[in-house]
Amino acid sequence: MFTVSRRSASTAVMAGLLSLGLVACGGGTTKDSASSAAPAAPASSAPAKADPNAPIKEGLKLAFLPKQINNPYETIVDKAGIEAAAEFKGQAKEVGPSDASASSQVSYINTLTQQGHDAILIAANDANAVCGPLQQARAKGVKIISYDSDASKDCRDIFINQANSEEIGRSQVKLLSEMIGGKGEVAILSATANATNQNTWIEFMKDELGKPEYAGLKLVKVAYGDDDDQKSFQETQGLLQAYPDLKGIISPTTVGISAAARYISGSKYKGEVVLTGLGTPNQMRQFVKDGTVAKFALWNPKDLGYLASYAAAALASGQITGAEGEVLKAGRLGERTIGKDGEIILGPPFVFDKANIDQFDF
């Protein structure tokens, strides 16, 4: 998610400073529709064999399907992936729904399958709601790469994870605890109630809060802004009114944290309630500089889209199959080893604050 001139600096910071690891563009936003197809037979059970020396095929057709088409964070991811496709002479586009409901992506999967794309790259709104259509696509030879928010592992080939999920969740609690002195009521402002990535992070947050060192913290509420700016704004207001002793909020969603910051910055809670979470520097810069937010975290969304694009190309070209231990050659990002259940991790989260935020532009 970074750019040194701003781009090379961000890449160096992410790769070196951390190997430590929060919606539009290209092909248009036309809302295609397709009738649901009958359940397809599962993808072939015959094990494919990777050829790491195979060249990337020219003219590959890739499609990015974000949670919703107007999510600023996913716009950055998808645009970078579309640009990456040009490096290996492929074609890529972004299509998707305007809302992040559980079933909103299904018609797009069906249409993209019918259009004969080589790969569909999806940030799943619901891990199970998209499973049937994705299986139908795989049965027709379409490679499925999930990114940001995973689909069920039985319904995709590879998951590009922006960072280790456990590290994201636990590090958010640690960051907030440090800023509020380890005592007080805290809340979480999430995206949708069925978002795979959010729920995974929140489970690790809850587990972390159960440790003795966080005995002074009390989680009073998990609220859901549905990755909608206005609803997230209103949910922030509701949390602060319902819990007058609230000391901190974690919002592990770029839409949520920026909406929460906007509300707090113009309210009596500024300087009284600590806000952190996952956001982009360009969204959060004004709130860091005006003192509303001291620290927040993220990774490089541009690198996430770039990595996903190269994974799709490698799969479609037979360089990898998604098996554990295979090595993905990811252009300027170098090599990534595929882990258990086809997971590839971009890297650890990075903390932004007033001292470093102007070094990044994304």
Ligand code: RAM
The other form holds:
Amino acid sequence: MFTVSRRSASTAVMAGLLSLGLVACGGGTTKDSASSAAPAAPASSAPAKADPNAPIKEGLKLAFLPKQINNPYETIVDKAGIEAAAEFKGQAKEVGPSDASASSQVSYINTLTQQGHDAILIAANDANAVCGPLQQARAKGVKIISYDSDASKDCRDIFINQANSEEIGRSQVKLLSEMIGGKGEVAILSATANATNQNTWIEFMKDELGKPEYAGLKLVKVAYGDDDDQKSFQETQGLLQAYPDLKGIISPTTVGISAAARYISGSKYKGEVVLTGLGTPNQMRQFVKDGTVAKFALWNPKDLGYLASYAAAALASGQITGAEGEVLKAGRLGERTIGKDGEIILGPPFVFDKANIDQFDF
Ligand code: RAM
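For comparison with the form predicted alone, produce the structure of the form predicted in complex with alpha-L-rhamnopyranose.
Zooming out: every chain and molecule, the one shown earlier first.
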């Protein structure tokens, strides 16, 4: 649960806090909290047309398949999604690989399909590599929800995006540019080379960098830490050694930015090289406090999991089909309209800094 001092919070912060979900739920579940007590629900046979008044079926079986299970960000998202399923009397669990690779995800998709899940929620490590198995799942009536990192739009029913991809990409460049005075060499430390979300954001970053107001910035390298803490740490070291004039790094991954911050905080680059990106407040707190990082962004990962869970339930119950214009009823998050290509956006990204970071606990 967030604790917020209303008196000290600025209007902007309050707007952000609201979008980050002040009513976040507490409580805990185990990582794989699927109950084996309830009978398995048959694969759904949702009508082709949405019935907004259809009740949410009881006993729906949902499975979250994150990019990797040992990524703290994905853990927060999935745990919240699992907790949400209890609200509509469903059962949800998280399974997945320990490395962020698409081939590892494929075998999980096949197993979950065989187990008769009503919905698979996937943060895709590669938009296309998971497509065949997802299509096979859909042919058996399994609803497919991509969240965080999209699968190709032909092989999922809905994409729950954490924020507008263009806004994420462009705002990251703006943030870094402001902090380095619009001048100098910059680099990106990404996740895996095929990650749909990071690649989409990086495309928008490059486009933003092409604008005249960023003529003073030069992107020298995009490095990949594979959402592996050690590799991200080493890639940061490599970037700083290879580019001695580097002024700033954007790491649009919670794993990357925390590893990069750890490296920089103990190096001669602290105070010299600016780091920003996407991180969780709990992982970044010490680096904000010790002056390694001034500002970074994110959204509320708990809300992402919650929203994805409700989308899965609505799809599997026939309330929605994923078509543009349909309205998803998402519990405490209220109603969300499905946009183009079956995309639902959670909300705007929020910027964390020294002044507000202690108001967040995730
Ligand atoms: C990492 C993952 C995830 C991304 C966040 C910001 O945890 O790469 O996909 O959304 O960072």
